[in-house]
Structure formats: C-alpha cells, structure tokens
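So this first bit is one chain, no partners, the form predicted alone, shown in structure tokens.
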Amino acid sequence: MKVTRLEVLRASWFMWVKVHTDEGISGIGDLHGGSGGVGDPAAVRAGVEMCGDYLVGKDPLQVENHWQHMFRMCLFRGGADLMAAIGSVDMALWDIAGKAAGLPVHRLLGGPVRDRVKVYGHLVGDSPEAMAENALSMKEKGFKALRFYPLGPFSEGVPDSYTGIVRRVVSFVEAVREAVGPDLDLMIDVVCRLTPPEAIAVGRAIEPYGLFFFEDPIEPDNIDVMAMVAERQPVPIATGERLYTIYQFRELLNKKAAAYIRPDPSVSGGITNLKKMAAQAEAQYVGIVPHNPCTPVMTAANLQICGAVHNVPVLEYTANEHRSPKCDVVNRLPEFRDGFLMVPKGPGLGIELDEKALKRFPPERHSRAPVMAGDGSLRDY
C-alpha cells in the first residue's frame, strides 16, 4: 500500500486532512490548528503540503517512522501550525492502519484499558442564574461533569478590580454548585486571562466548592510561574492545550505545574505524540485530559487514545452542543450513555466524514475578539 495524495477538506471554520492510498483505503484527521483561532489556515495548509511531499509514495503503515521524519525534517521544530499539520496527518495514518488491520486504533495501541470515557460538557450563560439553569439542563441530560467560563464570553473584558474578578468567579461557581449539588464534577477555565496574583486569589476563594480543576489560570509561556501558581492555590491546575512537544510537557510535569495535562491531538502532533505525553504524565501520577473542542473526528481520535491510555480521568466533549458543523459532517456520532462516551469498536477511528454534508457549510475563518482590561490594556486572547 502506498500514499497517493493528501487532501484538505473544509466546512465552516473546521478543516480536515484526508490521506488517500492506492488500495482505496483512506484516513482522516482533524486539522484543529487550521481553524484560525489556533493557527493560521494558510500556514497549516502549507504544512500539510510539506507532509505530503514527504509521504506520497510511501507505506502509510510505518506511522512512527513517518512521524519522526515529518517532525525532524524542519530544523526549527515545533510551532502550532506545523504540529497541527503533522498531528492531523498522524490521525489519518492511524485511521488507515486500523482499517487495514480491521481493528479500532486503540487495539493497535495496546488497548482497550476501558470501554467508556467519562466526559464533561460545556456550560453557557451570561449570568450566574443563567449558568446554573444550563447546568441543571446538562445534568438532566446525563452529564456527570461540567466546565464553564466564569469570566464570561471571550468578547467581554474582565472586571476592572482585583476583588471584582474574585467576586465574579465566585458568584458563578457558587450558583452552579448549588444548582447541581455536591456530587457532580465541576471545572472552570479562565482562558489564560488572569495575572498570577489574581489566579492565586481566585483559587483560594473557590476552594470550598470542590472543583475538579482550574484550567489555564495564567498565560502558558512561563512554566516556572505556572508552577508557582499551582503551589500557592489549592485547586488542581489543568493546562497544556497551547503546548505541542513532549519536551514542553516534560518541563511542565517536572516542575509540578499541573495536576492534569491537556494536549490537543492536532496541535500536539497527533495520536503518536499524545501516547508519549500520557506515558510521561503517568510516571508523575498526573492525569491526561485531551483537548477536544472541535468536530467528532477529533472526538473519535481522542476516544481511541483514551481507550488505550490508563491515566485518563475525563474527556472534553462539545459536539453535544449541536452546532451543525460539529454534528452533521460525519456518518455517526459516538454513543453517549449516562455521562460517558463509548469507545468506538469499528476499524480505524470508527468514523467517516460525510463529504456531501460539508458543502452545506461554506468555509469561513474563525477569529477571537481581543479581551480588554478595565484600563483598555490587552489581556490574553
């Protein structure tokens, strides 16, 4: 079997890579880094083209060897755009390998270690009351874990006082906790918008509410400072969706900067690299909670990883929100049962893109509005 071509497919602000072979078997991967909200679409497509220049004519089943070549053929390695290209191609190669073997990918990775994965849904609401109402609705749908943004929509600024930030976060956390009761797992994400003192104060203020984790409290670039924040506030830290190599995650883990790491299968180099990151984390008794904000193709890849990795406590899941491009571009959604997603048992990733459905969602660039502080200065996007 030989690779014949790589194809980039688009719908709405989502992108995928399809790897074709001369035996009619193809594989797909979620090109999350091409969304515009993560990387530059043109740069990511150029990365896919570069991977194609290497892969065409080669045996797609030599997945690890191809990963090493695609990663190392750039002298200045890393970067979200290139790693997203490598990651999506890697997912597609594993999809081909599973289909060729007639097995789900998690079997090729040594699994299964579980047959279902606990998932958390996303909450929405512009006020504590609205967020609490949405939490009750999600609980009624069967979710046993929920995550939300207590600082409000991405387009809104943060409160213009130190105590105002703390009060806002506490008001949302308190409302949601009172609505769902003590036994449902809750997580918050402030999307890297806080300073270290603000993050420490927020973590201490929300300690009584028993959160599962506090995600991305500060900007992710200085891991020493992230470790300081993790040490000085009591809520477990989850971070890592903006990191993309095993070397970055090694530093994060060695400095005890996170209780849960959050690599993205696309941006962090695919299934091959996430398996290695999970092993690094397992050695430190740290959980891996893969980043999973995009389409069911990404969810399928994550479920295959979770089916073969021991230290996965929970998985992000957003396709339940019924945003049409997230749900209507594949032949099936994973089975949701009582707060869990069942690990697919079909060959490969266990899912296929519906290319006819893609035409209903014209390509568009996704962008995030800047987040401003009260004095007009910029917070992290």
Given for the second form:
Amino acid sequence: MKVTRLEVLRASWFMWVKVHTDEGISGIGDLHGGSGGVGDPAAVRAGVEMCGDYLVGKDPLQVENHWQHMFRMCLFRGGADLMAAIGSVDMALWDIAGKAAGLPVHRLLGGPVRDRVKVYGHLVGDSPEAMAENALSMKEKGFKALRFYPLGPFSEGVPDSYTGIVRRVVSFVEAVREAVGPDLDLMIDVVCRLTPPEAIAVGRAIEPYGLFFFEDPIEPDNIDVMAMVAERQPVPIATGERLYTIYQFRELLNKKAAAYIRPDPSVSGGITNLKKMAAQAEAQYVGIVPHNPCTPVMTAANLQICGAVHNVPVLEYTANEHRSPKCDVVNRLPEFRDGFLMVPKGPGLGIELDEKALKRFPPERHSRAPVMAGDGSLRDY
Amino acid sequence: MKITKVETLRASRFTWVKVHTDEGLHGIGEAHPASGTSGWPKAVYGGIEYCADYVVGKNPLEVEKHWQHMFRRQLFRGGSDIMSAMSAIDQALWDIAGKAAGLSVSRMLGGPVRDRVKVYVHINGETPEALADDARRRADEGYKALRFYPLASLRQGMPDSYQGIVRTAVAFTKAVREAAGPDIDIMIDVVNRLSPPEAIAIGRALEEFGLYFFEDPIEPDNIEAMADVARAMPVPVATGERMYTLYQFRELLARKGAAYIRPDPALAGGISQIKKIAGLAEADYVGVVPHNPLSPVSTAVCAQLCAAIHNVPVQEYTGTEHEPQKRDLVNDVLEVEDGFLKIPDRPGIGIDLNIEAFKHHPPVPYERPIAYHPDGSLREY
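Can you swap the form predicted alone for the form predicted together with the partner chain?
Up next: the whole complex, starting with the chain shown before.
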C-alpha cells in the first residue's frame, strides 16, 4: 500500500487531514490550529504540505518510522504548527493501519483496558448563577465531572485587582459546588491567564471546594515556575495542552509540575507520541487527560488512546458534539452514556467525515479576544 | 477467545510459557530465571502458576489490561520472579494478538522502523590471545560489534589487586581492539563485579580504546552510585538487565545513570513494558539495547521490539543459536547476515517451540561461578 495524497479538509473553524492510499483505504485525523489559535492557521496547513512532501509514495503502515522522519526532517524543530501537522497525519496513519488490520486502533496497541471512559463536560456561564444552573442541567444529563472557566465572561478579561480575581473565582466555584453537591468532580481552567501569585492565591482560596484539578494556572513556557505553583497551592495541577514533545513532558514530569498532563493528539504528535507521554506519566503516577477541544474525530482518536492506555482518569469532552456543525460533519458521534464516552469498536479510529456536509460550513478564522489588563497592556490569552 | 491453560515448558536451561486458547491459537513467551540464575528458578515457576490463576478464562487480546492486573494484584510487589512470569505471559499474549490479527507484533505497534538490526556478538577467551582469536573469527563472519568480559576467566574470579584489575582489563581490551581493527564496535561487561573505585579506574584507563559501552560496572541496586560512576569515567555506561520496573528505569534515566539501558523482555515486563521504557529513554536521548542471553524465543521477541522502537542502536546476540541446545528447541532461528539480525515479518513474535525435541535436552539448573575476594569473602557475581 502506498500513500497517494494528503488533503486538508476544512469546515467552520475545524480542519482535518485525510491521507489517501492506492488501495482505497483512507485515514483521517483532526488538525489543531497550532500557532493559529487566533486567526487563520495557515502555518499548520503548510506543515501538512511538508509532511505530504515526505509521505507520498510511502507505505502508510510504518507509522513509527514516518513519525521519526517527519519529526527529524525539521532540522530546526517546527514547533506547534509542524507538530500539529505530524500529529494529525499520525492519527490518519493509525486510522489506516487499523482499517487495514480490521481492528480498532486500541486493539493494535494491546487494549482495551476499558470500554468506556469518564468524561468531564465543558460547563459555561457568565455569572455564578448561570453557571450553577447549567451545572445542574448537565448533572441531570448524567455528567459526573464538569470543568469551567471561573473568571466570568471569557471574552471580558479578568478582574482588575488581585483580591478581585480571588473573590470572583471563589464565587463561581462555590456556586457550582453548591449546585451539584459534593460528589461530582469539578475542575477549573484559567487558560494560562494568571500570574504565579494570583494562581497561588486562587488555589489556596478554593481548597474547601475539593477541585479535581486546576488547569493551566499560569503561562505555559516556564516549567520551573509551573512546578512552584504546583508546590505552593493545594489543588492538583493539570497542564500540557500547549506542550508538544516528549522532552517537554519529561521536564514537566521530572520537576513535578503536574498531577495530570494534557497532551493534544494533534499538537502533541499524534497517537504515537501520546503513547510515549502516557508511559512517562505512568512512571510518575501521573494521569494523562488528553486534550480534546476539536471535533468528534479527535474525540474518536482520544477514545482509542483511552482504550489502550492504563493511566487515563478522565477525558475532556466539549459536550457540544450533538450540535451543528460537529454532528453534521461525521458519520457517527462517539456514544455518550451516563457520564461516560464509549470506546468505538469499529476499525481504525472508528469515525468518518461526511465530506459532502463540510461544504455547508465554510472555513472561518479562529477568534479569541485578547485579554487586556486595566492599563491596556496584554495578559496571556 | 479465552485462555484455557498456561503451561510451563522447560528444556536445557530455558523456561517458557505456552498460553493456550479455546480457539486453537496459542502463544509462547520466554521466562528469565530471575532469582534462580544460580540453581533452579523455582520462584519463577511459582510466579507463572500465580499469574496463570489470573489469566485463565480471560480474553487473551486485552494485553495491557492483563499486564496491569498481573502487576497490581501483587500488593507486595513480587520482584524479579513475578516480573519474569508476567513478562513471559505478556510475550505470549502479544504472540496470540499478532496471530489473531495476522500481523507481526512490530506491525501492531506501528513498526517496522527497521527490517534488520545490528547485533553485538559475545566473544570469549580466558587469555588476551584467545579472546583476540575469537574476535578475529567473529569479525571474519561479518559481525560489526563484539562484547567481552575483560577480566580473564569468568569462572576463576578476579585479579587480586586494584592495579591488577586495571592491568587485566587493559590487556584484554587492547588485544581485542588490535584484533578487530579500529572500526568494529567493542564493548565490555564486568557483570556487576567491580567496586565503584575499580570501575572508575578501569573506565579511565580504557578511554583510548574507544569502547562503545562499559556494561554493568558495579552492583545494580544503588542507582545513585551508578550515576556517580557514569560521571567519573569516560566510557558510556550500559546497564539495566537486573531492573524490571518502569519506576527503576525512570530513576536510572532521571539520574543519568546510563547512556544505554538494557531491559530484558523476559524480565522487565515483556513487550508491553519495554515499549514504555523505550519511550522514557527516547526523551533522554538514551538507547535501548534489549538484553538477550536466553533462547531463540527471546531473540525473536527482541527483534520485534527492535522493529517497533526508534531508539535501538544495537541488539545483544549470543552467537550460539545454531548450536543444538538452542537450534533444536525451536522451529526456526533468526538469521544473522553481515552482522545484522534479520527481523521476520510473520504473525505474532514469528517463532514457535519444537516441543518434540525437548526430550533430548532435559532441564538443567543454572550454574554461575561465584566470585570471591582473596580473603574468601564474596564479591558480587
């Protein structure tokens, strides 16, 4: 079997890679926007072209070999964009390998270790009351874990004072905890927007609410400081969605900066690389909670990883896959059952794109409002 | 598919498991003698019985799940014997999974990254001249890497003085280097017999001979001391054949105790765990050199690992697989051509036992000579 063509498919603000072969089998992978988390992720698409320059004509089944080639041909390592491309191509190659063998990917990798995985649903709300109400409705749908942004409207930045930030977070967390009761797992994500002192103050203030994790408390670049935040406040840290090599995760783990790591199947180098990161984490008693903000294709790839990897405590789930456009662009949605997602049993990743439907959702740029401090300067966003 | 029986098979100095299923497929795996490396490996037989209690009746294809069960039901971790039993069963389960899928194990794991692997062959000689002769013979056969014990006779123990040890190692190494010429890789193994000062003195004295690695310079239990030796002398350290958990290898790597790690597929948790250990090593730029002192079954398993793992620089090979006590026991042995072991692309691990021939090779206990200090006290052996 030979790879004949790599194609980037787009709809709405989503992208996928489709790898075609000369034997009728094709594979797909969700493509993260990489550096284009804001704007048009053109660099990622260029990364896919570069991977295609290498991959076309090769036997798609030699997945690890191709991973090493695509990684090492970047003499100057390609960063989030190239890694997102490699990760997406890697997912598609595993999809092909599974289909060629007639097996779901998790079975190739020695699984299943589980047939379903607990998910945390994204919970949204601009006020503590709205958040509490939404939490209750998600609890009624069966969710056993919920994650939310505890600083008010996402596009409006953060409160202007140190104590204002702490009070704001406490008010949201308290409202959600009271609404759902003591036995639902709750986690917060501040998407790297806080300074270390703010993050430490927030973590200490919310200790009574028993949060499962505190995600991305500070900017992602300095692992020493992430470790300091982990040490100086009591809530377990989850981080890693913006890291993409085993070398970064090695440092994160050796410095004990995370209780949970969050590699993304696209940005962090695909199923091949995530399996290695999971092993690194297993040796440190750290859970891997794969990042899963994109489409049901990524969810399916993540479910294959969850089916094969021991140390997955919970998986991210946007909880909007049944809404358009996500539900319209795939042939089937991973099944949600009582707070768990079922690991797909079909060959490969167990999901296909509906390419005709893609046309109904023209490509959009990623939009994310910058977060400004009170004086007009920039925070991380 | 269900496991119906786990059989312990013995012939010559080897122990294997054969895992039977209700669908006619079976898998084989090799058990390391572990604590019974001097004498009979009785605890390993017990370990196999113990693991069989768990796996019989289970679906053999859920390899990772069974690994986790076999590991975690040992509330008090069982050490090398139980790990050996688990490893053999893990190999056999991968053998079954590969056969069931019609794929080699390396293909299930995303390989092959290579279709052959360079081997280092064992050379032997109790004088520098005899060792040099063996080096020439193996070089003439095409081998590109040679490993030897540089302290004269493994049976007769060690020179009596600090300087005598160094002089002996220099004499043997010099003889091999001169016989092999400058471009064959040579490595030494002192099987953990030296004290740290002796190991450091030898390593420094041997720098000029350009050894590829210095294996197991000191006793295996204290990783900090191993890292001290690695820092204090210039020859890259290879170690790890007596380690068997992800956690031990994590510590070895984090402390920079080795340039090459040597997990044994029959001891260090089988194919499932060595894939994880390789992921850890890759993040530290460390090579995995699978330990392979046993029967051709171990060689076949090592070959599958070499085809699935990027960071394998060279593979151990005893060079004795065509001798009757090994060749007779299997249906086929892997071939070495021009110094490389050819990796088969057959379903499973690609080899089977020839049980008919076992009657000609009854089980024998392990004999390993004891090493003494001149005053009659014991060295590590």
